[in-house]
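Okay, so here's just one chain, in structure tokens, the form predicted alone.
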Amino acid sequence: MQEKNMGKRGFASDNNSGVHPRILKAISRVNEDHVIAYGDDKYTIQAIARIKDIFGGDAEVFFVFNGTAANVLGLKAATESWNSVICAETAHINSDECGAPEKFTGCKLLTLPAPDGKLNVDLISRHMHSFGFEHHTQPGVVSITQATEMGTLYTPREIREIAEYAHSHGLWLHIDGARICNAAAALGVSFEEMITATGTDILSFGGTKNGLMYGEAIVFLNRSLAENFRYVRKQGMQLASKMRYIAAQFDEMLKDDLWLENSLHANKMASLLAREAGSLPNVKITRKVEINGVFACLPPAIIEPLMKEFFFYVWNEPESEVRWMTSWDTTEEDIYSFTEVLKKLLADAGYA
């Protein structure tokens, strides 16, 4: 299957992209004479103002190889191997991170069913008890998605409740943002709207889903959580020794606007890929297109053969749903190729 995919444009990930040409040049641009390493050069220095800048100035950033490292290593910051931490059941550090974060935390993560991928404060005060118990982990995280695996939103005020109802109860706010660029284009907020003036305490920055080759950052907005980071961070092999090439990635991508030009344009082709595969016979969209990935229902016996010529995930294997993610460099005609696919698909099998 992947072989006969090679080459060809998928849904199943946007990271199976490719690396922008502007991302690629910036990397190009800093592979000059040498610099000093471990994030001391003018690249790492100029990001991090960038980054800073974006988020209201007062805050703290770090690079990191991974989205799971900068999940892990935020979160560890954040807790004692006692504490637990709150999440969906279908949040990336429950479901596919290969237990990593209760691995290196020590924390227990206690999950909530949340069938859009998005948590409330009702459901959140299912855990909240046991304070003082010494028999129990005691709650020290909410960890919530922007935007969810299930490719819904959180809006600036839900994200705020949850940070006020959290923080009321001595808990920290953490938000996995592998999608946060892909989240501020649909809402049409700011980052700082978003994040900062929520009062969320720590966020993975994704940029790898959006155009970079590889890296993410790990922004403190609560600026005391990482007093002690930078040797987190080097126990948890994560301090790059040729930072500049990450650092570079993040520059370009926030600068004049890389970021919301390359989501913009793939959230739209989740939008034109729902709307042309959702008006075919016996294909169900099953959930509001809000971001770059859709949702669908298809009848069983096409599912593999459509899988052969454009590689995507079935997200639910006994309901036969499956899920298309769109990306950055996803065209009009990788949507319309597809559909005439799928199309003549459902027509060979019966379905018109």
Contents of the next structure:
Number of protein chains: 4
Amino acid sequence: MQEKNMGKRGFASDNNSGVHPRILKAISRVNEDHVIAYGDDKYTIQAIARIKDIFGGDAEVFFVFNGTAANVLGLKAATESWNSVICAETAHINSDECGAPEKFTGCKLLTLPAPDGKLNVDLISRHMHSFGFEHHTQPGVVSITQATEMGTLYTPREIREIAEYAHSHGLWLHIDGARICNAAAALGVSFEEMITATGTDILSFGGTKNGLMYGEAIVFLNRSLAENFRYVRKQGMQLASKMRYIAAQFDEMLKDDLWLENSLHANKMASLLAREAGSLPNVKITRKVEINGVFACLPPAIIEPLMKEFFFYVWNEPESEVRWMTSWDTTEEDIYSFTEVLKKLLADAGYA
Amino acid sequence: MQEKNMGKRGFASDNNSGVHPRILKAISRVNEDHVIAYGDDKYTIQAIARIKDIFGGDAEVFFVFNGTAANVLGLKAATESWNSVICAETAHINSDECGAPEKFTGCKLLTLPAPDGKLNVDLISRHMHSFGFEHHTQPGVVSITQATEMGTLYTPREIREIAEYAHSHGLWLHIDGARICNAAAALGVSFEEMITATGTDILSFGGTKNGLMYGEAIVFLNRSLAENFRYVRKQGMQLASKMRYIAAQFDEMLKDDLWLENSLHANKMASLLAREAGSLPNVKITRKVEINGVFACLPPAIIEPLMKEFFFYVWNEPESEVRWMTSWDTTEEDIYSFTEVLKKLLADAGYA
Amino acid sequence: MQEKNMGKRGFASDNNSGVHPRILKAISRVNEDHVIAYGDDKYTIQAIARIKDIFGGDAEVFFVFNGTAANVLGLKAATESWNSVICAETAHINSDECGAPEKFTGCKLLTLPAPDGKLNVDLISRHMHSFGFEHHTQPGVVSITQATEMGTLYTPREIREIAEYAHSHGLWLHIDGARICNAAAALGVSFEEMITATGTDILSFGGTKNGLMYGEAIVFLNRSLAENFRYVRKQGMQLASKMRYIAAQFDEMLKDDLWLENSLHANKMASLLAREAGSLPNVKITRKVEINGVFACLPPAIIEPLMKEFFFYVWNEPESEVRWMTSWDTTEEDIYSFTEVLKKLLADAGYA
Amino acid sequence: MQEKNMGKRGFASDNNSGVHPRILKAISRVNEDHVIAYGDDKYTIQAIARIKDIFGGDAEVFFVFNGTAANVLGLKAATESWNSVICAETAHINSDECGAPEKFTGCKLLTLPAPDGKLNVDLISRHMHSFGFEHHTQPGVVSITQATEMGTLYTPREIREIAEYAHSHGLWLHIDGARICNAAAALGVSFEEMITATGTDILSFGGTKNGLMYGEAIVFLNRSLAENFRYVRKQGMQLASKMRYIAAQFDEMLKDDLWLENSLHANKMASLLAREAGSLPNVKITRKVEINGVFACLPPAIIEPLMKEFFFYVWNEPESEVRWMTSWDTTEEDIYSFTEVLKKLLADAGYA
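Moving from the form predicted alone to the form predicted together with a further copy of the same chain:
Once more the chain from above appears, this time first in line as the rest of the complex follows.
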């Protein structure tokens, strides 16, 4: 396997970036002495307390290794195998987890077309039928992504509407929050307002894409769903022995608003990139830039040479739409270097 | 949940210790710029090359987050759901993984009594029947632990005998190597001699218990079993996005024999502890000390007060047998402080 | 639970009908003496030989209890858990098996919109991507239904096109043949022409809807997929102990073309019903009648009173589209009695 | 596959026998007209009412196709995947269902040595530990077999003791009743006394081994466990479309004590066989004959020639112990013919 060519900092994904220096330091700080393994240590207890606090004090919190696990195990806690999970076609759980939700929960995913990545009551209602009919999976959970895979946002009000609708039909609401920090930063709301107060039941609280090395938290706002979660996590192969190192990262990320600083920065860099790139000829920004992702259509011939300098992914090949993600460590110079190269490639290709 | 009382360095487990300073430094070293996520980066490529090298050059290597996953996904790669996995009753996969192997592979575990934790051809042969009989799970894999959960070792010759027997019946050999480094150090053999040359098919190559923060490698000596493993890992929720940080740890551990240094030290500390504690009145070392674990019977009344000073686990309550694990960071002073306290407690209790 | 009101013979489904007298007699005939359980008996051997024969002699055949099992276990034989199964949104495996395929195979179902229930290469090609990309399930099987849930048919040529396309991408072709006999009868082709010669790999060969009491056969035209199927069936809870009674039914159904007689009759009754009902005012036959199902739009107010006399199901409530299924035992009198009532209800409601 | 040689009626198993004439007639009787599929018909309603009645009126009842499914789906209803199921090593769910329980429930089976096939509180208590410890599966169900696979019986009092012990630890009690009719007949107790009054939560109520063609009932004495069972059954591929034919069999079996007549007869034939064979030289009846099975040790050289005349299975090869099962249709002549042959073979071999 040959490593793909890439610049020092590219726009491929916010998980291509490294670990924030404060996070690394926090890891070093807890690296002394022995502590009980598997989470029964003071660092984990402290980090969990901090997370509970930002969600209003009444949640259950469990750390796992990565986002796929946070989503899958969170869903497992809220379903029986004959339930179904309602989500957007573009949801990460549907399109990017290699069937992990189906394998581990046994549930069917009922998808909905959502060009901007967002569900709403109207869409969800299409699957609100066949309750009590044994030939049909029983809808058990609505899963939305905040911010969505398309870089869009739900307002707290929109989340509340979905939560209320879901609850009124006996379903739970799960949020895939791989970029929940970017969302909170962009919306200017607290986690409590966005998650707890909206009636969300389970949140996959992402850290890795916001400057952590590894580790995500599953936050059960609905504590009853967490009752036996310790067994789900262990059987799900997601119980870390040296838990303190995940805990320390979360603790640091939530201290002095490091999460907010990182997210605001990444979001701002995306706006800058959209503005700069969007002003170039034949570059069309295709979606509203609400967090740290920019989607753009480029002349097809430009894409490959541009990738050679700064790695990124093609999102939609037929439309020659690409995705550029910024990160906590993206600099203004990165943006300008990038748009400079882009500008030159466009000019060379005769676009002006 | 209240944190359990414990000394600065105890004898509870080798996963209660922290991360070796060289490992932390290696993590810092790779913490620059962007690299492609999910393992397609130069650090991962280099670490895998190093691992392949120490196994003789012809293996497939995949990193996962923890030992349970290494075992379960390794077994999944070698089984169909109607197979069974033969292991010792005391095997970690049987007794300490909350049914994760059954849940993810669908397989039944066929256990064997093994007081010293070791299987042999004679024991295994008890399950070598009912091939082709559809009412019975079909034995598919023998799984042994090296070193065992009881601190004992297989010689390379013993492993080869089991491998040959397994292969002659159409089964694969899996080794749970959570403490494979301690084993290699104690036996004074190379990984190639112990694993590759013995005919082992799959190894869970443990790092966490030998000074790493997190991360284990699944080494497929039998490359055919790895053909589709990338999907198994992803669907198994064990694909790390920021893979370079696991890779860097393994790379460092295997450089300049850090693994050997750590393991030799931990093993040596166990010997010292066994010698010192074993010389005290009414303390009986119950098992051969081959790696970094010491099993001992103590007067029951001593156990709790001793635990208050240095945390450890009771292994067998009715026999008042305890387990003391040493680690890469255990010092001679730790041993002497511990045996001093133990001596005093014994004296206070009237043992002399 | 109160039994739904229904006439002696209704149009709800071809599984609402009873067992053909010849089938019952065949069951009685094998009801003597002891025979080895689980399929190692002369009756089962004979029935399997007969099925192999009608498929050209080179298939593997296994009986199971019902259609859901035939589909799910057939798919299990052809997939790994990280594969996906491509099918129409309206496929029975997607919409009417309560997630059984996902639960037992672990696979994701990739659906396609197909208003007439039929897939084609163009539709299937939408999912022919991401091969080798570990974040995405790997397409493993195309599953079509012959005849479809919408009463439509694939020609052998259409099946062959799909099979060739599937094979050229490394996928298998599975056919849900719950109504395969109705299809063969309607097309006037042999099973060998329709299934074996088209390159189909696995067929769920339905019996229950064609006059049997219970029992379906899984026919592996691709014998390699059947190699370990005996274990899949047993672990799948589908190994019948008194197998001879399933075997006897299939044997009889395939003897002297009973299957054909039953299917031709049911198909013919559907045509008659479509003609008679379709000639009434405000009754619109909505789909081509190719086998034994008739879909029609009725004035909404008519539906409930009509159901009181002859039970059937509403297919599409918003469109007031209903489904009428005929069966091997439907008589011309049943049709005329039914259309008489329908006519009267229409007249009473002012339609003329 | 060649059919095994066998006499008209052998002693291989009670599922080698055919269907009782009254059962066949009952099937014919319900074979008229159309009825709603999937159990919403008058025959099913009536049969369920009859079963509820014999269990005291307060149970939930579901039909499935076979015994493996009855056991596995019953256990699924009472477990989460991280639970374990406690059973005897010799339990059918452990040794004869190809891992179906593990595959479908995800649970580990915790086995206990039980030479006579029976568990008791003392044995069960060995697994009553590690509650709340996430590394260990959580014991969720005790499963016993009545009558056991070794032909032995639990008294109602013994069942009650186990039920009370299980409940006091938060576990459910499941009974595999493949031969529950033989047990009730032998004990001279009602189903209500043996099952309902003892605190049993779930019963796999066997019919096939007592003269039925196919079909078993899952009886939930603990109705709360049945709440969502309709989905478990459908997703478990065990919902019969033409349900009336299973229902009719159970209804007939329970009418006018046909079940009792059949069971008493089979049990009596086993006693006769044990008496007759046991009086022959060098034939040793090895286990108490409580129901319809006889276990005996024979001179090894006799076994194969005897099998040629009357098929049966070797139970324990090293001990040359065989198992002879009688059935509802075994005649006294069968017994005498058999013992005659046995006697002759013994004499020919020089035993007298």
